[in-house]
Structures are given as structure tokens and as C-alpha cells.
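We begin with a single chain expressed as C-alpha cells, specifically the form predicted on its own.
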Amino acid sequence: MSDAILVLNAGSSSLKFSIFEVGRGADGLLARGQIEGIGTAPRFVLRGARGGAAEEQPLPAGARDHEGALRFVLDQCPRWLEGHRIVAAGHRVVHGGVKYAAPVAVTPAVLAELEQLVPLAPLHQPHNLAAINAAVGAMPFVPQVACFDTAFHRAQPEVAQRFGLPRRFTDEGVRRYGFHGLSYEYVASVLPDIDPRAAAGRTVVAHLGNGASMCAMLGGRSVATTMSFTPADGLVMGTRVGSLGPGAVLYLMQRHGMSASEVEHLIYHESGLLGVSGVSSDMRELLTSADPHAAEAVELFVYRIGRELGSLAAALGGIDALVFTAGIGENAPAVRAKVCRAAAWLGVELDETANDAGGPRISGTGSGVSVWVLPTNEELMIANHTRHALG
């Protein structure tokens, strides 16, 4: 029998996961799906092993709530696990904090520590830590290990990660964190394969998504980052708002009386792309629409990326290859097209051709700036990170 590890990446109202053979990388996932709509209509999927038909499947009444979605989840995996048993259990959690610059063996000392981070990260952290609970309550004996999204960007140097507040503030843990850091961290482990001149040099990464951002990596590592102290900052995205002045908060709260969670709720659900359009926050959707505001959420999202890359190539001290990955990276060439158009003055030079046909280099012959489409793969970055925590 061999062995395999169980990945999860609990979110607001989702649950997905992976089970990887042990030692295989990519060629090792047995399956991999997810619960969609907890708490509302929970929908659960199964995508078969590397790029398998996606299958459906009902889910019983007890299934609604993230514990018994992740009951039902390690109910069905020994359906999946042929012939193979799970030995540990690898779980995305998106804040580390200041302490936390790679994965740990998840203890109670551990879980406490991951608690006092709530509030830095208050819609995203309870369920994380939620589906670690309920992991070793169902599987007592298997070995959890945590994974951060902000532990890549820790590597930072610290004038990148302070704000411009008193020290005491920054002292508590008010800074600039960063997220998608798993992301970041696969496409740097695969970077080298593909253009080691971009894996040495200067990179610009766009993690776009329905959550999206960007990071500037020297050598692999992180130097620059577009979110912040939350993964609201930063870049438009599906529902959030981005990059907002503090003013503007002041402004709502006192001209429209709106609580700190009226605002909360305004900047992460009702903002960027859908706030903007009124008509989706789906990329695709805006992207066919006739609808005037849609082009206007496109082109709002489109200049917030141009006028990034700008400020991180400064951050690099020039750009050696631009990186897209995630939904809309992967997968929407239009968007593409325009933010490699609108970075001509780097050095840019688009390949229509190749472009359209996804790449994965999408960048002309004569272009000073290599461009690349590239799929991300946090899970497996997690199984492995679980792998190499647990020895």
C-alpha cells in the first residue's frame, strides 16, 4: 500500500481538495474536487486525476456546514485512494503573521498562535483553522501541517512590509504581508525548467483571478507585492475593491454612517469587478457583455495591472519576463493582450498568434521582456510542502 497526502483549502463557502501520491509530484494526484455553496446550496464536484471529466455528485443534508463537508470529503476518500492510505494532511491557511515563514507540524501550542491571527484576516483565517479542527478531530493519529499564503512574501526586504504608522502599530503586526503566496512559489519552482534567465533575473508574476495580485521576484524570491496587510488591496478584483485611500473609508463611515462591517462588507463582496460593471463579477461574462459599464470594469481592471507592473519593475530595478497564471491569467487571452499591450514601453512585445493558442510563451521573438502562461498548482505545493515538514 502506498502512501498519499490529503490536501485542503477551506474558503468562506467552499471546500476543495487534493490526495497526492507521496513522492510523485504531479503524476501522483489520485483526485481532486471540491464542495461549492456551504452554508446556501452546497454542490459537490469531482475532477478525475490529471485533467479527468468533472463528475457531479449529490450530497446528503449533513453536508451543509464546512465540518460535515469535510466529513462527507474523508467519508468518500476511500473511493479515491486505490489502494493507497493517507499519512498526513497538508491545509492552505492564508496568514502566518510575522512568525510564520514556512510550514509547521499543526500542534495545539500551534493552532493557538493561528487563532490570534483572526483579525488579521477575518473571512478567510476561522475557516482555514475550522477544517484543521474537524481534520484531526476525524483523523486523530495523521499529521496536519499548515501552509501560508504569506510565508513566501516574509523574504521580503522590511522597507517593503512597513506603512508609514507609528512604530507600535507596525510592532503589533500592522504591515504589508502579501497573499497568493503559494501561487507565487509554484510558478518560482517551475520557472527554472521553463526560462532560467527569468528564473535568475527579474520576474513579474499576475496571480489573476477572481482574487488577484502580483508579485516582483528577484531570483525567485519575493521582493514586492501588490496586496497588503489584507487581500483586499492591491489590483481590482472580482468583488474587492483593491488599492483604496484611507480617506475614502473615513469618507463612507462619516457621510453615510456605515459600520466598520458595513465597510468590511462593501470592499470585499461588493466592489471591483461587479460594483464597477453592475452586471458580473465573472471575467468571462463581462468580456461577452454588451453592456457598456462591463468594458469599463474591463479596462479599470486592465490599467490597475499596467499601473503595477510599472511599480514593480521600479521595485526590481527593471524586467527580465512577465508571468500570468490563475483563472483569468490562464485563461483569458484578451485580457492578456491588453495589459501586454499597454506594457510596450517595458519592452513588451506580444505574440498575437501564440497568445490566442495560450501560449506558454506568448512573447515575439524580437520582445525584451519574456511573457509566459504558466498554470498554477497550490495544491501540489502544499503536498509537498507537507512532505519535506513532516520528513
Given for the second form:
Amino acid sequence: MSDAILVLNAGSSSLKFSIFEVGRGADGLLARGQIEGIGTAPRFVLRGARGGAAEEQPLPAGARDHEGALRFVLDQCPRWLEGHRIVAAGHRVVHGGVKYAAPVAVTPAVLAELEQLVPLAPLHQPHNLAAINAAVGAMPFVPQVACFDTAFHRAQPEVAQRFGLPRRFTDEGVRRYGFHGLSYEYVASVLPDIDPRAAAGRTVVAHLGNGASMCAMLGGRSVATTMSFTPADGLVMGTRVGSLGPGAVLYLMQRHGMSASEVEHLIYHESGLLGVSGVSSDMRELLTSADPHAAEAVELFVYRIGRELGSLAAALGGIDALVFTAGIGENAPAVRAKVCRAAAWLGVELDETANDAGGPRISGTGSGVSVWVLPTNEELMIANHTRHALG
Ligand code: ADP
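Show the form predicted in complex with adenosine-5'-diphosphate (ADP), please, because up to now only the form predicted on its own has appeared in this conversation.
Full complex below, order starting with the chain above.
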């Protein structure tokens, strides 16, 4: 019997899971799927299992929270495991604070420290920890490993992590943390095989999904990123506002009498592509919509990426490669083309045919910057980390 690792990624209303056979990389994927609609009308969606078709079904009554969702997944596991045994569970955890620059095996003391970080990520961290607690309860003898979205960015120079606030707030943890670290780390792990010059040099990765951010990497290490204290900062996203400026938040509260939780809802759930277009947060819909506001939203999305690219290139002192990843980055050639046009001043030259074909290399032979489309794999990164953290 060989070993398998269960990877869990818990959101506010979803629990995504993957199961990997140990030691076989992406080829070791046994099954992946999710429970969505936790708390309302939960549904089980199997995105794929080795030797099996995708499935979708409502969840039986009782499986209405993270614990119930996990129990359902664990009950189903034997049919995907093909005789493998789950030897560890790896969890995506949004915040590791200043302390966690690497994955960590979960102990009661670690869990208590991660609880302390809830105020830094109140929309995500409690759900991540709920999944860990549920997994500890359901599989008490299976080791659990926490893998952090912030960890990859802890390598940044201190100056890149600091706000211009009085020191006592920095010391308390009000810093630029950055997120999507597992995705950037995955790209950094595959880049040496694809573009050794860029891997050893200056690369900007654009992770463009519902959540979107960019990272400047020097020799595979993060030196700057667009998200900061929260994942609402930086680029315009599906429903998140991106960079807004503290004065605008004050204006909303003082002039419109909005409460902190109303502003929170506005900047996380009502803004971004959805807020600007009034049509949708989904890039597919915006690209096919005839509504001029949809086009404006796409234009703003691209404009902000272009601006941030200039800023990240400055942090690196120039760039050797640009990488697109995540839902939009991997699947929207029109968006990639617009970004590359905005980056022509950096020496980016697009190969339109390769771009329309999805890459992986989409820059022309004369381009001073190599441009790539690389599918991210945060789940595999978590599985690998989990295995290494447990030796
Ligand atoms: P999440 O941050 O939720 O993981 P994803 O990485 O799955 O998000 O990206 C979701 C985004 O990718 C959505 O805006 C979706 O419209 C976009 N997307 C997916 N496929 C395509 C496509 N073929 N063309 C344009 N956009 C796409």
C-alpha cells in the first residue's frame, strides 16, 4: 500500500480538496473536487478522479458546516484512494504572520498562534482554522501541516514589507504581508526547467484569478508584491477594490456614515470588475459583453496591471521574464495581449499566434523579455510542502 496526501483549502463557503499519491508530482493526483455552498445549500462537486468521471450532487442533510463537509469527503475517499492510505493532510492557511516563513506541522501551540492572527485576516483565517480543527477531530492520528499564503513573501527585504506608519504599529504586525505565495512558489519551482535565465534573474509573475496579484521575484525569491496588509490591496480584482488610499476609506465612513463592516463588504465583495462593470465579476462575461461599462472594467483591470508592472520592474531593476498564471492569466489571451501591449516599453514583444494558442512561450523571438503562460498548482505545492515538513 503506498502513501497519499490530502490537501484542503477551506473558504467561507467552500472546502476544496485534492488527493495526491506521494512522490509522483502532478501525475500523482488521485482526485480533486470541492464542497460548495457550505452554510446554505451544500453541493459536492468532483472535478476529476483517476479512472472516474466528474460528479455533482447535493449533500445529505447534516453536512452543513466545514466539519460535516470534511466528514463527507473522508467518507468518499476510499473509492478514489485505490488502496493508498492518507498519511498526512496539508492545509492552505492564508496568514502565517511575521513568524511563519515556511510550512509548519500543526500542534496545539501552533494552532493557538494561528488563532492570534485571525484579526489580520478575519475573512479567511477562521475558515482555514475550522478545517484544521475538523481534520484533527476526524483524523487524530494523521499529521497536519499548515502552508501559508504569506510565507513566500517573508524573504522580501525589510523595506519592502514596511508601511510609513509609526514603528509601534509595524512592530504590532501592521505590515505589507502579500498573498498568493503558494502560487508564486509553484511558478518559481517550475521556472528553472522552462527559462533558466529568468529563474536565476528578474521575473514578474501575474497571478490573475478572482483574486489577483503580482510578484517580483529575483532568483526565485519574492522581493515585492502588490497585495499588502490584506488581499484587498493592489490590482483591481473580481469583487475586490485593489489600491484605494486611506483617505477614500475615511471619506466613505465620514461622509456616507458607513460602518467598518459596510466598508469591508464594499471593498471585498461589491467592487473590482463587478463594481465597475455593474455586469459581472467574471472575466469571461466581461469580454463577451456589449455593455461599455464591461469594457471599461477590463480596461481598468489591464491599466492597473500595467502600472504595477512598472513598479515591480523598478523594484527588480528591469525584468527578464513575465509569467501569466491563474484563471484569467491562463485562459484569457485578449487580456494577456493588452497587458503585453502596455508593457512594450519594457521590451515585451508578443507572438500573437502563440498567445492565441495558449503558450507556454508567448513572446516573439526578438522580445527582450520572455513571456510565459504557466498553469499554477497551489495544491501540488501544498502536497510537496506537507511531505517535506514531515520528513
Ligand atoms: P480564484 O481566485 O477563485 O482561484 P481562478 O484562478 O479560478 O480564481 O480565476 C477565475 C477567473 O478566471 C474568473 O474571472 C474567470 O472568468 C476567469 N476565466 C476562467 N476561464 C476563462 C476564459 N476562458 N477566458 C477568460 N477568463 C477566464
